[in-house]
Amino acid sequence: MTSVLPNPNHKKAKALKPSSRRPAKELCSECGLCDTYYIHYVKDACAFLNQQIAELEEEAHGRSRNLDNQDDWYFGVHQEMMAARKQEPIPGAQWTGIVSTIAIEMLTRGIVEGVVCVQNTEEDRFQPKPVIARTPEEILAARVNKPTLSPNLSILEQVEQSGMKRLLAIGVGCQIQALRAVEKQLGLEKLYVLGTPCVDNVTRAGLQKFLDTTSRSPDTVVYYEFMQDFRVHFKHEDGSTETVPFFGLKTNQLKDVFAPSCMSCFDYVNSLADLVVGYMGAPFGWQWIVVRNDRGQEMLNFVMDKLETQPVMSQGDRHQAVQQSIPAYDQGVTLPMWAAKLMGVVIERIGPKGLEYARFSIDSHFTRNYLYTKRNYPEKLEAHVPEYAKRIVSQYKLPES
């Protein structure tokens, strides 16, 4: 076990000044831990200072990944996977509102006393504002992903000071690894963790550059997502949807907008959450649900009667597409839009689907991130890249340098 032990004196510590409170430096994912007195645990807790997914999986789920099982390499410890969508979607939700519905059910039934989630500031729909929601209305105000680095854990002091004992935390992989590592410090009787898959977050300035170079109307984008049809889907204020093929993105201009923490992350699927709700392993229009442990099953049971479900499926072969994507991204290749649209149509018809699309996405990002880490942080490579990620990357031929 490598997570830190309880320290009854931690409340006496004071958070450091902003200029000195980022031990991970440029690799900081802005998870918020360093904004609290829990910064004293950061060298053990931070995913970019002490990669410990296998050890924390053992603590959270009762076992770590079985490296003889490729599904474990890709999807982490899990009891069950399925595709689902709400029978009655929540208006304004990014998908059908499964995450929000789980949170509301757990709060209104008294299973938890608060929900850590992310609203946005009044001034900027994409500027994250972590809160402890105590009403369904506050949960609903957090619907729709914020594709920027978010300091979710900055509210941990509020959790302890509130005296609440049962908490639901919603977050992404780097946040959840740090949360798991300090979980024993929080004085909670029960912590439930609802995760979303996460890849390629940006700073607010980086997000603006992405919107400006990709969308026809960047100022009216409400939310967007990279989808299973190999297109980026933008939702606009007037309700319209804009799609841009992956292969038409201005890669040569966008290679540097992603946060260094995201470029060196190998926890796309949020390995340490109890329950994960995303999209990438499901058919288009459905969400992918991964139950990791009994707490995750308990959480899902609260909403099963509100869901339409189907088994996960897998179709196609990702390997050639991934291998071709490695030099294309590395060299910043950008196709003319007509060629990008044509390629998108072809790949949508014959390319990977379901779990194979999820593997395609994981492979593409892990090979890219492995190269990034090797080139920029070679001294970290061996300890920072988990064994499952090394096995995934080893399937492909990478550039020598």
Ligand code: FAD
Second form
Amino acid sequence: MTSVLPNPNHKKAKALKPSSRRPAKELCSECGLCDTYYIHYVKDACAFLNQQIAELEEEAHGRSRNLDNQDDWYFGVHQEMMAARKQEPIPGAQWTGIVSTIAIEMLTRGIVEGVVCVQNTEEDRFQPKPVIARTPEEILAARVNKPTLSPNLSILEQVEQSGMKRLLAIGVGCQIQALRAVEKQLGLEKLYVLGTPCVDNVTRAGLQKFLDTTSRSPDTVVYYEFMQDFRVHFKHEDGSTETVPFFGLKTNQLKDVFAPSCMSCFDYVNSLADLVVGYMGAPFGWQWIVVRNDRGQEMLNFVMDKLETQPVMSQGDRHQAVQQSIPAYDQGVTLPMWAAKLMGVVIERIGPKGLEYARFSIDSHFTRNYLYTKRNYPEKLEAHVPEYAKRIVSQYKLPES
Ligand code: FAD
Ligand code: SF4
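Alt. form predicted in complex with this ligand, vs. the form predicted on its own above:
First the chain shown before, then all remaining chains and molecules of the complex.
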């Protein structure tokens, strides 16, 4: 690999780069852009300073969301959705390892020269360490979520300096919005973007508070996920699984735990990725795949022979549950554990499933985030909330103030 000098156009910006500088201030999600000379583009690129999802959708997918189509409001521009799982799951992956498998296939087939992904530091399994992986081993070392704000874009200077021309970037919505905004400056011939949905992210300190408040053994947690059965599943070092019903979470203590960026985010489904791999639109135990454009289809095709798939399904009606959850969350209501477990069992049996579960989760978060933004950043509300999110929120009655 040849090493090249950084683009001279960026040199002036580099001089501007005090690493503590974060123009989005407390709304900063630590996406990493401001750790690089691309900070020069921050006013345009930052997801929290300039919400431009519709414009960037046009550029990435050839069209923005069709606002007459409710599936577009919720899931973004897409060609196809499905439920899938690896026939042979990757041990230690977050779900079955579809994300890591796509990245490994694309690297070993020579489709890309490197993969932006997030490993963890040696000292701390949850402390993110963004890297450009150049071997399958380095990609595998990045498997499983680091459920903390991760400065993925801090490696952008290395991309340019390496002379790499074909890159796969894996990331969450705020990272991908900033990446799309500076994509043309990176000197790449081809950028593939593999996204995951993301919600309720935290700083490392916030994560500790969440684990301490919620798990029976916070120090041995190796993985956790808010699953489609309305429970948080914790996996511990000894292989045991602990489940805690959503309705038993100590909402009153956890209200401040989520990063302000995530409390004001309306890009849960990673609108600008070519391909999105999550779980929330799929039945329990399955992953959810959203193909947004032809490039996303190309990426998925590399692994189709390793997947078991089924069509997406949708069952139930979320509206009442969402409406009831709005004041409950707002007032920090916490149920006693026996009531939370009972409610969990009932809602699992009769509650929303498949795409309707995804809509339930999107509605609950968007109404909460709309209220948060309205109360804390009223001057930003109009421009920061995308039109599709306004339509979603308008289905519900919100507290006056
Ligand atoms: P793996 O093969 O285990 O690969 C995981 C990949 O995630 C790795 O490549 C790694 O680079 C990347 N990654 C890890 N941590 C971060 C991070 N902090 N920032 C950016 N990239 C990271 N899906 C939903 O459907 N609903 C949700 O609410 C939801 N919330 C999420 C919140 C976070 C913070 C993250 C990172 C993901 C979330 N997902 C959510 C996606 C889901 O949890 C799985 O990551 C996804 O289904 C892929 O699983 P896998 O087994 O294929 O991934
Ligand atoms: Fe900079 Fe990213 Fe923070 Fe915005 S979110 S201020 S682009 S580091």
